[in-house]
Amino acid sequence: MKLSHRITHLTDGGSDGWEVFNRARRMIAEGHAVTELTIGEHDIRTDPSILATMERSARDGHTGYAMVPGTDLLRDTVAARVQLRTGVPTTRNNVIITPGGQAGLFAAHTAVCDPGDIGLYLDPYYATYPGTIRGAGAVAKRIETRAEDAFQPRATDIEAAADGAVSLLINTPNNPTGVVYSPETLSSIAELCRRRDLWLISDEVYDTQVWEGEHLSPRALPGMAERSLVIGSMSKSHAMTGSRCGWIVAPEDVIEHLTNLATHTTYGVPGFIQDAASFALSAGRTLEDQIAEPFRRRRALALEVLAAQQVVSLIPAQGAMYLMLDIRSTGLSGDAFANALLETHAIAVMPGESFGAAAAGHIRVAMTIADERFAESLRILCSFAAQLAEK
């Protein structure tokens, strides 16, 4: 029997980019002791008063459907949060819940996508981008940033990838980079957008995590609220990865059409943890910033360590919970570089490549373990790649 085109080009015939990471997982499966550099995952776990509003939720009886767009009280509060950090007037009729910012992705690019559209999408990327305009139908197009501009994506790059395509997708703070978007990128692509007639898919699960500056939604600027989707999630925000809530915020018919969608695909999220993401952002930037804080202090860490050397050179760390690592000095690529760090010592980081052809010749560190073992092994991958370089 024959599958779906669309489900066995997901990855366009191409690497998944995750050839490392299970490398990696197989070694522990097998006993290895590996330091795991390599995914968005808090190494401090959902805050104990999260998981009790979620467990007296559940006992209380919130097991059975919610509504499919979401409960009242989290799109309210979801709304609120939105209208207070972007001044953006914004109500629940402008918020859909969605099964994390993965399924909420999907669900925007399917929303503005028709098959054999051109969704466009910018290189650096998180290793699902591609795959998700493809799932939805869409043709992916990557424009590629420049590891000198500290991937700040150029708008005539843009422009000249805008013939045919309906959507951009972009994401600030931004990963795998850590760069956070310049006010004066965002002034442009929204330019571009208005006069292009593009929809712009913004992904900002990161809004919490930023070092340098201040994350500005693409959606506050002049007659983008009404031609912009945006993403967000608990996950990186409250270290709620596993409960799988995020939301779309965007205009008022787009969340109708969604909220169909959603009947038909995901029949939306768990009550009960809805009452417990809503617990969770009435709490405001205090437990926000409690979550941010090990990877303020590990990127603090970070660069005292890269200080003390002259090797690796690091793509500016404005924002996220990773490092942009140039290690092309060794003369080897992002990819042959993790794999001959997790041979040699055990320390298992993602290849630039996994992130697309910009990243090439860097690598993606996780701030996510302890913080005197996070500088160890950063000291170790440093001096690693000046012995490298030396040959």
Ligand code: PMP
Second form
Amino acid sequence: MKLSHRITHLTDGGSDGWEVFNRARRMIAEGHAVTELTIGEHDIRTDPSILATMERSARDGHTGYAMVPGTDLLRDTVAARVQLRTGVPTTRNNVIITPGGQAGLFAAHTAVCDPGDIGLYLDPYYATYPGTIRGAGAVAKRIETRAEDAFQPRATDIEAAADGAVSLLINTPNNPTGVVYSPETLSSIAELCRRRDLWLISDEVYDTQVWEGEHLSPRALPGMAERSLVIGSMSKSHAMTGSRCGWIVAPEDVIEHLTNLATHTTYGVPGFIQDAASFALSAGRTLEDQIAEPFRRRRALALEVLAAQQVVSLIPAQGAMYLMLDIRSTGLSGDAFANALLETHAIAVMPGESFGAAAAGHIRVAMTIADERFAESLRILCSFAAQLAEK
Ligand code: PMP
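Since the one above is the form predicted on its own, can you give the form predicted in complex with this ligand too?
Every chain and every other molecule in the complex is listed next, the one we just looked at coming first.
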């Protein structure tokens, strides 16, 4: 039977970038000890206080259908958080709760792109971006950012690709690069979106993991609230990846349409998960900082390890739970380096190429294992790179 073009062409059919990850998983299944620095999953579990709230809510009966756009409580809590942190007036009518940020990304593109419209995204990119845009029926168009610019996008490069585009997807703090977009970068992107009449889809799921500078939501820039769809999530900020709870903040009419879309797709998010999320968000920055703290510590350790050598260089690690390392001095591609590191030292990292051509010759290291082991793995990685560079 024939399947739809849309689903069979979601990914472009080439390498999906997960080979090293899958290889590491196979090695583990065969009983090998592998140090995994691959995916963005915390090494702590959801806080017991959040779980207790979730359980209480479920036992109190919040196990039926919840309101499709989200409970009033969670929408109010998200709106208050966003307003407090951005200064932009935000009410529950600007918020829809989604089953994670990923579902939010898909719904946001579905809301603004018609079939055949161009949706822009920046390379390096979070692995699902092009497939998400295609899944919404749009044409995904990639714009390269450059290692020499520390992967800060240039508005001129976006402008050159903007003909026929309706949306631009950005992500700060960035996965995979760990870069936080500067106020200048964001102002130039906002100016371009206004001038070229683009929707801005701003993925801010790492907004609590900022190590240098401040997180700036572009929705707060002049004239941007009416053309921005901001994606948020409990996954990274509260170690709730498995709870599948995120949101979109957008103009009221967009939220109304998104609610209609949710009625016909997800039918909302479980009430007991939303109650747990409301509780977690109400704990404010203290809990968020506590959850971000291990990454902050490991980043500091990484800076020490990397300062003691000259072969591997670090893209400024300003936010998110990853380090992007430039290993071009070894003469290997990110892919070849990651495979060789796995074979020789049983350390698994993601090849930069998994996140787009712009990250070729780089590797992404997730800071998701205990401090001492993390620092030791980085030391091994650096001396391995030094050996290769000498050859
Ligand atoms: N955006 C980015 C940049 C991510 O890294 C992730 C998850 N790794 C997501 C969105 C989706 O996260 P979730 O669906 O768990 O909220």
